[in-house]
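This document starts with one chain, in the form predicted alone, laid out as structure tokens.
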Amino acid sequence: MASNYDVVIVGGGIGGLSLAAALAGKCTVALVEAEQTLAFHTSSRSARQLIPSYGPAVVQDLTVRTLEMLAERDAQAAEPILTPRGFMLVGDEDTVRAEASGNMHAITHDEAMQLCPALNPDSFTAAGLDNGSFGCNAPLLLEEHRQTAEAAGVDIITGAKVHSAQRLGSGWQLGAGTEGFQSGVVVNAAGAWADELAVISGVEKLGLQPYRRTAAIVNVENPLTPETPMLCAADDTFYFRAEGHQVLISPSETVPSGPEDAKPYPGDVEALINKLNTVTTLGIRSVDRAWTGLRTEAADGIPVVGFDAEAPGFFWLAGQGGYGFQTSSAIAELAAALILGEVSVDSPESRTAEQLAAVRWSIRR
């Protein structure tokens, strides 16, 4: 016999967990996750940096709101989620100018070298700095969302891959793992598998594309100080930041992939180490660990948030790309308001909803 809920969320990453916490206590909710562990895929492989100057205008607005919400939380908590950590772009004049946006401002070559002495001074000619960027304690944020949701009665079921979903009457019936669910609303927060869930549900897919992004923690001869900004090449060929006495590095690749448990390609990390040992004085000695995550995007790079006009009760919460954590709290606030019917036409949230809805219809082919 199927269990009845107002909302069933499919996907236990940052998107699904943050929405579960936002809906907790306001309606009956179940969250189902295919893996045995929550946040198993992309959400456990985040760069853990919230950058308000990163991404399209709508994403930047959502990032600013997320930072506001997390700052309010930190003001009342013993352990913070946010840690101030700037974000710096380096490259040639034209590329830095083209990529800089929002809260980022130009700084001189000397200022950039003072902020990150590990740079080879001949490796760049221009730089931009976002001082409003923060490091994010992603595991703490994920765990807090889980605790908030479960404390308010949300049922979280892991190891339950959705194998069937259909619209029946005024609601939905899902089969996940060995269990059945009935609900008025199904939230598609399945990440790289979002289009697959749509097909299972008889809903037209959106053409969401997962992209690979590899990272590694490396041991270095010359560690970065905690105050060093996260540094990114303006041409998207690498980024790095301090990770204690180690350094997190990434080739910042955007390689199309199918939905999978992605692994680093042989040679990718080694090639990046050779490059960074040329453009910096880090002196990378060895790799501690490496991983690859999938950043799933719509054709225009904007998150997809809202009800499907052609499938009543089917709610998209997908396509967050590389902006999952930095937009998560604001998107959860918006999504909860849309699901509960609480968005007012006069509120800032409704204007964001209109922007996202307009984009959402434009990407359906």
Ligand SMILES: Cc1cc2nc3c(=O)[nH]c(=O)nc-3n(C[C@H](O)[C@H](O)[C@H](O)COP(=O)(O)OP(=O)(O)OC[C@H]3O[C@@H](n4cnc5c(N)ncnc54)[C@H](O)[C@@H]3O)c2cc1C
Contents of the next structure:
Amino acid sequence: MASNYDVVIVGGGIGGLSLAAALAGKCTVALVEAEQTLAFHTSSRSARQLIPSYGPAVVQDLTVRTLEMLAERDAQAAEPILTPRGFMLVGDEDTVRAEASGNMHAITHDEAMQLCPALNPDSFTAAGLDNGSFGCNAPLLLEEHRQTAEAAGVDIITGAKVHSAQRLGSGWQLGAGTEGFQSGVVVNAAGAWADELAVISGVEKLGLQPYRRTAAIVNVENPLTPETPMLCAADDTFYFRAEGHQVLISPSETVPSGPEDAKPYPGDVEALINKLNTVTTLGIRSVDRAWTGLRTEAADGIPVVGFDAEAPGFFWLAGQGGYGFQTSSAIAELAAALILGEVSVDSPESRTAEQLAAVRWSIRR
Ligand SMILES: Cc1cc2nc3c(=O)[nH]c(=O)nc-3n(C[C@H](O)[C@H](O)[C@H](O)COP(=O)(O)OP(=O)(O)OC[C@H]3O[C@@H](n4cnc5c(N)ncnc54)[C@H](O)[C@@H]3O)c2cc1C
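Could you give the coordinates for the form predicted in complex with the named molecule, as opposed to the form predicted alone above?
Every component of the complex follows; first up is the chain already shown.
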């Protein structure tokens, strides 16, 4: 006998969990996750930085709204989600200018060196700074969403991969492991597997592409101070930031992948360390741990949020790319309003809807 819900969310990463928390108490919800633990894939592998000047304009709007919501939450909480941490771009004039937008402003070479004395001064000629950027306590945010959802009666089922989904009357019937679910709405928050879930649901896929991105925590001879901004090469060849006495580094690669439990390729982290040991005075000595996650994007790089126009009750919450945390609260707010019928594609009434009107509300319109 299938359990019955208004909404079944498929995927227990930041996308699915933040929506579960936003819907909690407003309708009956189940969240179904294939892995035994929540946020096993990309959502536990991020760099934990929220950068208002990063991404296309609509992503920047979503980020500003998310930061506003998290700041409201922090004002009432004992432990903050947000910690101020600037974001600095370095490179040559043209590349920095091409990458800089929104909240990012140009700073002088001297200012850049003062903010990050670990840089080799000959390794860049231009710099930009986004001072409205924050570090994010991602594990706390994920855990709080889980608690909010469960406290309001959301059923969270782990270790249950959705293997079948079909239309049944005016809703959906899903099979996951040995369990069955019926719901009015199915939410596709399956990350790198979003297209795969569409296909098993008989819904046309959108061509969402997962891209590899590796990161590592390394031990260094000269630690960064906690105030040092996150440092990113404008030509996308590396970024790094302080992680206590250690440093988080990434080669910023964008290599296409299938949906999988991605792992670092041999040699990638070592090559990055060689590079960083020439463009900085960090003195990287050893690798503590390294990982790879998948950033999944639509062709235009804009998150896919809305009901599928050709599959009634099939809601996409995917394609967050490298912005899944920094857009999460705003996307969840918008998605919940759309699912509950509080705003519609054609008549965006709420402030959020107006702000986010450029998001593709509905697919294939
Ligand atoms: C190295 C790296 C650095 C990053 N840094 C940042 C950053 O600083 N700031 C930022 O905002 N973003 C960052 N990101 C991006 C961010 O991590 C992602 O956008 C976000 O985690 C995506 O969340 P998600 O919930 O869509 O996907 P996921 O976390 O992958 O969750 C999807 C879930 O769906 C489950 N699933 C799939 N198919 C099924 C099925 N059939 N049945 C049941 N469950 C299923 C999967 O098991 C998975 O747990 C980074 C990403 C990487 C890789």
